[in-house]
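Quick heads-up: it's one chain on its own, the form predicted alone, in structure tokens.
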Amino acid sequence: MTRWNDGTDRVEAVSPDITDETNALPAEYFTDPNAYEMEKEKIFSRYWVYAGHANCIPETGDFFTRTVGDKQIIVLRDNENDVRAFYNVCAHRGSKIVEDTPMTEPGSMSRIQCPYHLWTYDLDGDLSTTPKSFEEASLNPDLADEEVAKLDDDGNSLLEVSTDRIGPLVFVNFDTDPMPFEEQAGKMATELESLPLGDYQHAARFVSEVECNWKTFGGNYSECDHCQANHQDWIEGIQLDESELEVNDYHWVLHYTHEEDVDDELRIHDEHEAKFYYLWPNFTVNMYGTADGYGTYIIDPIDESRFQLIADYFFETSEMTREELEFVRTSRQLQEEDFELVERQYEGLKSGALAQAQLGPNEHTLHKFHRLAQEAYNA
């Protein structure tokens, strides 16, 4: 049952069953600034989130930065060819070390050096050197040089963040005792690891700022009841009636079957369908049915009323063919159509008229999304 803000009704928790009468996340969690502040701690600091693509940092010392909420990390390839992540914060006085460096324009460094007082770290985060001013007390009349204590290197290394991967896809977790990555990624990891994702190169990125809560777009991505009315170009050739929405513990999959079989050479995967994976809380992997490549979305909240969609595309080479350019153009059209839909929805949510929405039986993926949000809030 839909619950209006008429002063007589109260919202309830998301129902445990899709068949229950009231099962959407209360609207206040989409519009309240306090809800976003809570999500930074209870969602984005506790679950695994996507950091970036390992192919973009192929050489030792290559790095990019990734910002999640208030936290920024340096994702780099160390001397052992491993991809690691450290807070972009110097152990000395807390200065930000490197400038914002997107995955698409990675940097390279032989050591990690803070520009403030030149504390320098190895690529494994260990403190390597400090200036002489940290070894002697020439400016301190109350302290002799020989009284200066040696810095504890182990206690002054960079703070590392847990990482794990699905092929070239790098994930991070800010929790000091994170849940096992395999628990969150489930069989999505198994399915994607069977594909040669690492053989494909980054070809295009589009960053869009959208005026609505991040969960609004996440919910829109998770169902296709709106597709017939709003995505006429995209649904051409797709059998929506035979599509399937599969729900798992922390991810769900949208399967779309094409009306006619598509040449196998046009797909990275063998199945005769497109598969769109949503990994809680804010990452998608898009396995297309009509392109030899794949895409990813990062749905990054900026605050309670804005998010940033980062759309990346990966093909056999970074130089796209005419057909791939046309495919990306169509994909962008789909995104822009969705932006209009979710911003329109958010205008309604901000009005305060709706206290709690009612989900339909085919929105069970969206119901799962809302359930996970509520479980995180209550944890």
Contents of the next structure:
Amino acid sequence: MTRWNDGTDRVEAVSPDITDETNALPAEYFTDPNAYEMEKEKIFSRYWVYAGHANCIPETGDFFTRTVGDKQIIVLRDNENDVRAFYNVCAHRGSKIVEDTPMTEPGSMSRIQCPYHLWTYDLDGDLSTTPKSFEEASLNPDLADEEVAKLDDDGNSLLEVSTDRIGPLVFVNFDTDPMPFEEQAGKMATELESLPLGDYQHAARFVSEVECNWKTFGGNYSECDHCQANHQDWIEGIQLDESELEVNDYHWVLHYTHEEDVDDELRIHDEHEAKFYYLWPNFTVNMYGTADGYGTYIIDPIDESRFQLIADYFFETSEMTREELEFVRTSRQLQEEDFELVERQYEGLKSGALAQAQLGPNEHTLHKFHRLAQEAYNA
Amino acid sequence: MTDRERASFTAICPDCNERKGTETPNEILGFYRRHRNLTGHDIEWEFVDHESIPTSAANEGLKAIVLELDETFDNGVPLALVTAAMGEQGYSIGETMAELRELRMTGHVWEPKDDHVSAF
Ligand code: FES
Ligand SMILES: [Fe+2]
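For the form predicted in complex with its partner chain instead of the form predicted alone, what are the coordinates?
First the chain shown before, then all remaining chains and molecules of the complex.
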């Protein structure tokens, strides 16, 4: 039974059993500004979140920045060819070090230098040099030069953030003692690692701003009951009745079979099957059945009522063929169709009439999503 | 009709066709910044509620535009309106922001409050 805000019903926690009437996350978590403030801490600072694609920073010193909530990191390729992440914050007095640098236009540096007082760090984050004024006390009459302690490189290194990978996909975790990445990515990591994802290059990025809570779009992505009515062009070649929704600990997968296929030579995954992975909290990997390539979505909140969809596409080369371009266009169309749906849903939610929604028996992927949110809030 | 279509202020990314409609001009700046941070793309004005921008400023320099607009605002001109007026002359938001930075760094323009500018 749906619970309305009609002065009688109250909400309850998302029940573990999907057949219970309280099987959805109470609506206030989608519309209350405080909910997003809490999520920044309890979700985006504790779980593994996608940072970007390692192929975009192939050379030593290549880097991009990524902002998650209030935190910004520099993701870079170090001298050992590893990808590492550091807070974009200087160890001296906290200045932001590098400018915002998108993954699509990565920067390159041989050392990390803060523009404020020129403290300089190696690519492994250790302090390498400071200007003379930090070694001598010439301006301080109370101190002799010999009394100035040499800054220890290690103790004054940049603050590193844990990283892990699924092939070329780089994930970060801001927790000082993060859960093992395998625990969160589980079977999804194993499945994707068996594919040559690293052989593909970044070809296109589209960023859209949508007027709804990020979880509204996450939920829409996680089910296809709305597809028949809303994605006429897309469902044409898809056998929706043969699709399957699979639920795992922190991710769920939507399998679709379709009639047509790409050339056998040019396919990175199973025949006639497309797989759409949603990894809690806000990342998806889209293994298209009808194109030789894959895509990723980041569903990045701006605040409680807006998010950015960052859609990246990876193909054999970064120059798209005409077919690939056409494919991306269809994908963009799907996004726009979904944006209309979720903005419309959000207008309804914002009215405050609904207290707690009611999920159907086949919305078990959504139920998982709502359960994970609840679990994170209570942790 | 969606929200985007009836908005008073709209801007567009010519590279990826992403369009943003807002009710207050400076929200377009937020869009510009977020979009640029993720893609490196510049943004152009598409439509401005014309009452917000006097057209007499056309074809004057940036500083003249700030001075003129400044007369109708108490505490600085919303920065986005300056970019919109320059947009009328074919400048992208990024181009205006770069020129404005130049003016600020040389002391011609200042910010009486965040994202609002005055000239002297
Ligand atoms: S704050 Fe970075 S060198 Fe001073
Ligand atoms: Fe959809």
